[in-house]
Each structure stands twice: as structure tokens, then as C-alpha cells.
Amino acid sequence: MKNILITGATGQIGTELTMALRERYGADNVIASGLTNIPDAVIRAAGHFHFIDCTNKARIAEIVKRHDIDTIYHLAALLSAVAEDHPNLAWEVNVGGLYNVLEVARENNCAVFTPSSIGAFGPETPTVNTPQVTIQRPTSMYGVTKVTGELLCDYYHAKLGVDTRGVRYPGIISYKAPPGGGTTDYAIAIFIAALKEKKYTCYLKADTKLDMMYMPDALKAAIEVMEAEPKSLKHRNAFNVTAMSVTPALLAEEIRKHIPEFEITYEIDPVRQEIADSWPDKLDDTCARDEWGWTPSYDLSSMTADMLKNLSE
């Protein structure tokens, strides 16, 4: 990689991922571009910073070819509660922005880094220790455009010749960007709650079991995914990746440690509920383990006390 562009970069994952890749190949190749400014100040500041509509293959192509774009690291989605509020929209941004990702990529000899999620799966699949290649239904709309998406890029890759690797991303808690419409977003409103407030209302039953990732291990899986070697990747799009596998009655006890006084009380809302049940309770992640070395760094006790230090500075 020397030029990278990062679309989405304003969003949960991708304001983090910016600042890591610019900190590991220097500020003045990657690239951030986004549709708004209001949470990228920082980015904007430290580098690059385009507008690009990713439903604007024209103005993708414009982009990389300024800037010589060698990899693409294509984060620009609408998550599940809001895709599934915006299904029309959903599928015009996360298929049809990731086919001109793709296509500019094939066009200008690019890698293609795209996340799929656990919402690739469905009610059919394997709830206990998932497999890397299972039965793959989803009922929501989100989960239809992420497989949608693994087999777009697995064609692209094996009918094309472009460089496509992504990872299956379980929920993603972070103390640096806000929730950004996802079903798995309590995880990190509980901590913000339980600082401010001592209590937390939660959307998901309390026995709602999903698997979970600190950021530092999402933009660790990201990174690494694409710096291995092609030849040891036999599955390429969408491993399997984890670190934890958490309930919101697991994490509230867990909180409770550092905030004895901290309560959590139950209002389920029925759609984030339907998507959760859908979701599988734990990922097999051997795959990515074997042909990357991929391997987390941590898990629910050390993610919860470094996300209440962090919150509370």
C-alpha cells in the first residue's frame, strides 16, 4: 500500500481507521473523504480530505487517479436500524457504491478493502461458533447488502483480478465517535450512560447474545487483512473475526465493577430485537486466525476498563 483513500471516514469505524493508517504510511497518503464535516475536524486537519458521494463513480475515479490510489478502503454504509428505516436508500449506498468502488478499482489496478458484518447472516445459520462458509439468510435489508457485497467482491476478485479482502465485522464499541445507527450500538452508549447518569435503558433483551469488538482490534483486523500476503488468503472476503461474545446484562455486571452503583433497566424495541435475534451468538474465527495470524488484543475486562478511563478523561 502506499496511496490509500478511505471512504466513509467520517464515520464510527472510518475516523479511527484514518488516523491509524496515517500514523503507520505517513499523512500525505491516505486519503479521508466523507459526505459531511462535523465530525472530521482532526481528519481534515491531518490531511487529504475530499467529498465524495460513493453512488458517483466519477467522482470516485476522480479521486484516485489525482492522488495515484493504489488501495481502497471502502467504509461508506448505512448500518442496520438505519437501513432498515431506508431500504431503497440502503441498497443504492451500500451495493451500488461498493460495484463503483469495484469498478474504479478494476479500472485503476486497486485493492479493495470492504467490511461485511455479522448481519451477513440469518435465523437458519449456526448460532454457536458460526463457520466461516454457513448458511447465509439475513432478514434484514443491511444484512441482504452485505452478502450481496462478499459475493460482489469474491466475483470481482475471481472473475477480475482485483485485490478484494474484507472481514466480517461483529459490534464495534468505541469511546471516540458517537453510535451511528446500529443495532449493536448500546454497547457503547451503556458506558456513556453509566458515567453520566449511574443507569441505562437498553433496546436489546437482557439475554441478547452478540459477539463484540473493541475498536483498537476492528482497525487491528483492517490493517492486518491487508498486509498479508495474497497467497495465504484462501477465502480473501469476509473472514470471520472476534474478540468477545457479550450480553447487555454480561457488560452491565462487568461496568458494575468499576461503578457498583450503575443500574440498567430493559425497553425493547421490537425491530433491533428482530435483527439481533437473526444475528449468530459467536463467530468461528479459525480462518482468519490460520491464514492471517489474526488474533485480538482484547477482551471484555480489559475493553471495559480502558472504555470507562477513556470516557472519563
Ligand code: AKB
Given for the second form:
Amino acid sequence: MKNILITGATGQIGTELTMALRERYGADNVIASGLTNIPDAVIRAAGHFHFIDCTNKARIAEIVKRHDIDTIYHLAALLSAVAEDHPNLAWEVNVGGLYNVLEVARENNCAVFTPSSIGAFGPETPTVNTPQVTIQRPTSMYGVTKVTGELLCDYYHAKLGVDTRGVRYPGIISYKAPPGGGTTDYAIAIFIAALKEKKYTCYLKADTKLDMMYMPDALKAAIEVMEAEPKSLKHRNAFNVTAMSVTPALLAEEIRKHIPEFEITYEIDPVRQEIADSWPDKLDDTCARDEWGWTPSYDLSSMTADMLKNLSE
Ligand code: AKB
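If the one shown is the form predicted alone, what is the structure of the form predicted together with the ligand?
Below is the whole assembly, all chains and molecules, this chain first.
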């Protein structure tokens, strides 16, 4: 990787991935881009930033050529709850944007990282130890766009020779930049509320089990899958990756070990509950472990301690 372009660089993952890639490959070689009007000050100060709307293919191509880009981390996307509210826009951004990136990559010989999600699964998918290759019939618009994206990336690799790679992210827990309207966002809001108010009202039921991952592991997965030897990859796109499998009740119990007076109550949001109920409880990430050495560093207890420490600072 010589020169990297990141789309969606001002989002939850993009903000931190930009900084991690700049540290690893040099600030001048990592070009951040996003659509927000006020890009994160740190990203701007630390290197190049361009406004890119990923539905505009010509603009992506212009920046790729200008900086001689050879790798694109394509993070720009609508998350599940927002996508359910705006299905047309979700298709346009999540599928149209990815298609544009893949076309620019094909024309300019770039490798592409695209995150898929646990949202690519549906109610008919086995919920425990969800296999790498299994039934995928998602019922949310977000899921429909993610499965389409996985298939598009497979096609561009198999038929058009583009070096496409990716992982299926679970809910990502972090403290630097806020998430943008996902179903798993409660797992961040709960920490902020616990520290500020010692109580939190959760929009998912107490026993809703979902895969989660702490941000340092999410960054590690994105970097390692792109650095993996191509010949060791049998699957390439959309590797299952996970670090922990938690419910709101379990997370609250873990937080109480640090803040004993913390209380959780529940007011269910039917839209997000339905989405969460259609997603797996626990992914099997054996293929990622075997093919490129994936192994998470944080579990529920170490993540909780680190989140509380950093948020209180
Ligand atoms: C969401 O909740 O939409 C995302 C995801 C799991 O893809 N965090």
C-alpha cells in the first residue's frame, strides 16, 4: 500500500482508522475524505482531506488520480436504523457508492476494503456460531445493501481482477467519534449515560444478544485483512469477525463492577428491536482466524474498563 484513500473518514470508524493508517503508512500517504461540512479537526490538521460524495464517481476518480491512490478503504455508508428510515438513500449510498468505488478501483488498479456487517444476516440464519458461508436473507434495507455489497465485491474480484477484501463487523464500541444511527449504538450510549447520570434507558430488550467489538480490534481487522498474503485468502470478502457476544443486561452488569449504583431500564424501540432480533447472537470467525490470523485483543471486561477510563478522562 503506497497511497490510501478513505471514504467516510469523519464517521465512527473512519475517524480512528484514518489516524491509525496515518501512523502506520505516513500522514502524507493517507488521504481522508468525507461528506460532512465540518470534518473532524484532527483529521484535517493531520493530513489531506477532500470532500467526496461517493455517489459521484467522477469526484472519486479525480482524487484517486490526483494522489496516485492504490488502496481504497470505502467506509461511507448509512447504518441500519437510518437506512430503515431512508431506504432509497441507503440503496443509493451503500450500493451506488460501492459500485462507483469498485469501478474507479477497476479503472485505476486499486485494492478495496469494504466493511460488511452482522446486518448481512437475517432471521433464517443460524444464530449461534453463525458460519462464514450460510443462508443470508436479511429483512432490513441495510442488510439488503450489505449482501449486495458482498456479492459485488466477490464479482469484482473473481471476474474483473480487483483485489477486494472485507470483514463483517459486529457492533463497534468506541469513545472518540459517535456512531451514525445503528442498531448497536446502545452499547456506546450506555457508557456515556453510566458516567454522566448513573442510569440508562435502553431501546433493546435486556436479553438481546449481539456480537460486539472494541474499536482497536476493528482497526486491527481492517489493517490485517488488507495486509494478508493473497494466497492465504480463500474467502477474501466479508470475513466473519467478532470479539464478544453481549446483551444489554450483561453490559450493565459489567459496568456495575465499576459503577455499582448504575441502573438500566428498558423502553423498546420496535424498529431497532426487530432489526436486532434478525441478527445472529454469535458469529463463528474461524475462517478469519485460519486465513489471516485474526484474533481480538479485548473481551467484555477489558473493553468495559478501558471505555470507562477513557470516557471519564
Ligand atoms: C449497525 O448497528 O447498524 C451497525 C452494524 C452492526 O453494522 N453498527
